[in-house]
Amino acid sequence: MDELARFRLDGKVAVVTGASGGIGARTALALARVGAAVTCAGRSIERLNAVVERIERAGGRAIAVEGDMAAKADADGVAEAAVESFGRLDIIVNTVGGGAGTALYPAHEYPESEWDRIIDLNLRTSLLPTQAAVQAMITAGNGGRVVNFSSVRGQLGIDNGFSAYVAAKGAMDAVSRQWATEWAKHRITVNSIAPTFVRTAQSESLLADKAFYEGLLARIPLHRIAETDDVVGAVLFFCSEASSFVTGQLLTLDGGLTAAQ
């Protein structure tokens, strides 16, 4: 096979969730791109459809279903409507998280209520659809991918007040890789992305500012953070034939911020 078309995705059918945030849009774009028709999942039907009215735009498939992660029906429902619109499910990739900027706390002093709020955002978002999905996998029998947005913050800690953050996203690590094991026999690959910051609306409110952007600035050896553009070699990589081999990693995304740790 051409080295360039192992990263191709035409015939296969992905699930985007958060495809209404910044890195859930960018990602459906990409997968729309190499080929794979997309179900674009989130809670905002209005972003939603713009983000599939710019991949049919230029040339691709997708529809829209709105729905809320951490609910059960919900979840399934997107699996389902994959599965009804185009015949099948190959891929899931688990954009919905966030919200640490909105939830810190000293971590003597954390609310439950808050640590419930993120643990769910950040964890159970992802534990849902994926269940869903790799039901239709495993059904189908022509094994499939799973990718995960974790957080550099599942490995490091930071004195902020992130304590139900880090907890989920080191939650996430853990977890892929129990997937990764479980799911091999049924030819389902299960990977990470841990990123940095990444530019987006979630987390304007952070980096807007000053003293914390140019600390974290300080701490990362490219000395930028990411752009959503970055995320997308990642990306198509864990979901093609490209990473056939690869299963149970966490890829760190993050100019160079842990390697200097």
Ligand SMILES: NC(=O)c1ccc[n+]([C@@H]2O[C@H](COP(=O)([O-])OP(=O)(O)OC[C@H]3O[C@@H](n4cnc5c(N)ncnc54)[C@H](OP(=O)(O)O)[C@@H]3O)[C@@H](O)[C@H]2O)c1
The other form holds:
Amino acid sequence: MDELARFRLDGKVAVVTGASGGIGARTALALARVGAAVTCAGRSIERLNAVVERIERAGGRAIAVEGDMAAKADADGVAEAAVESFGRLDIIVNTVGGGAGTALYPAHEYPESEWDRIIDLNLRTSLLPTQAAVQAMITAGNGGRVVNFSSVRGQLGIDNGFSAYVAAKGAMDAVSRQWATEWAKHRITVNSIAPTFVRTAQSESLLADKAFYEGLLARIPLHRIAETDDVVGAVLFFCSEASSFVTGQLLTLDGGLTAAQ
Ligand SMILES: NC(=O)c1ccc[n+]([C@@H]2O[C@H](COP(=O)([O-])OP(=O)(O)OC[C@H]3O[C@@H](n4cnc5c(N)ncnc54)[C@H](OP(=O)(O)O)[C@@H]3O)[C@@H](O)[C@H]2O)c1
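Please give the other form, namely the form predicted in complex with this ligand, since only the form predicted alone has been shown so far.
Okay, now the whole complex, with that chain kicking things off.
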């Protein structure tokens, strides 16, 4: 057995939702660089095109598909575009999500409209494209990989107004285990990655608050936050043959934050 070859994805086709964002763009490039053809999905076609160009410059294959992943027709369209362009669909990585830095309210005053918005932004946007992708995987009968981006906030409370985000990520951890259980019979694995802060546009506003940033570093044993490069190893492991006997798991990628709680 060639150990490194088990991490390669030659001949595989991946969808990355939220490929316009920090973690999604880095994930799309990583998958392409180990051989996958990548369908980059999101709402901003300009940013998706920039990711596709970067992949092509690196010698990879990718397409951009514009759509709202909280809308069923658009989510279905992403899986259809992947199959139409590349002939199959083996992997979906869900990176759409957020609200940690922008929807902060005391728990007893959390606005109903914001609750619904953040739950949909983090959960519906994973449910709908995953349903479409897994339907294609089941039909093809070749197995598959689903990787969800959760957060340490699925496991940990924080005194900072995160109610809806914490609820959404906790639910994502639960539904990932459920999907893993239901889809194992189709040889489709489902795993999640739960980072603490990763330096992206989404985390920028909170990290700009010096007191918050210093408090955060003080709680992380490795004494830094993650860069998008830090998620690559976990993504490639869960998307490849290397993880073929791993399903329903949550990999916490947090510099030791949860270990120290
Ligand atoms: N960064 C962190 O510190 C951190 C920590 C823990 C977990 N996470 C999780 O990791 C994931 C990725 O985070 P990130 O920092 O890379 O976020 P990001 O840079 O904001 O990327 C998310 C992308 O999704 C797109 N998007 C939002 N709503 C969408 C929708 N309905 N349909 C299609 N695309 C949509 C956003 O673009 P538009 O809004 O312009 O469409 C954005 O490009 C999220 O689930 C986040 O909760 C992040």
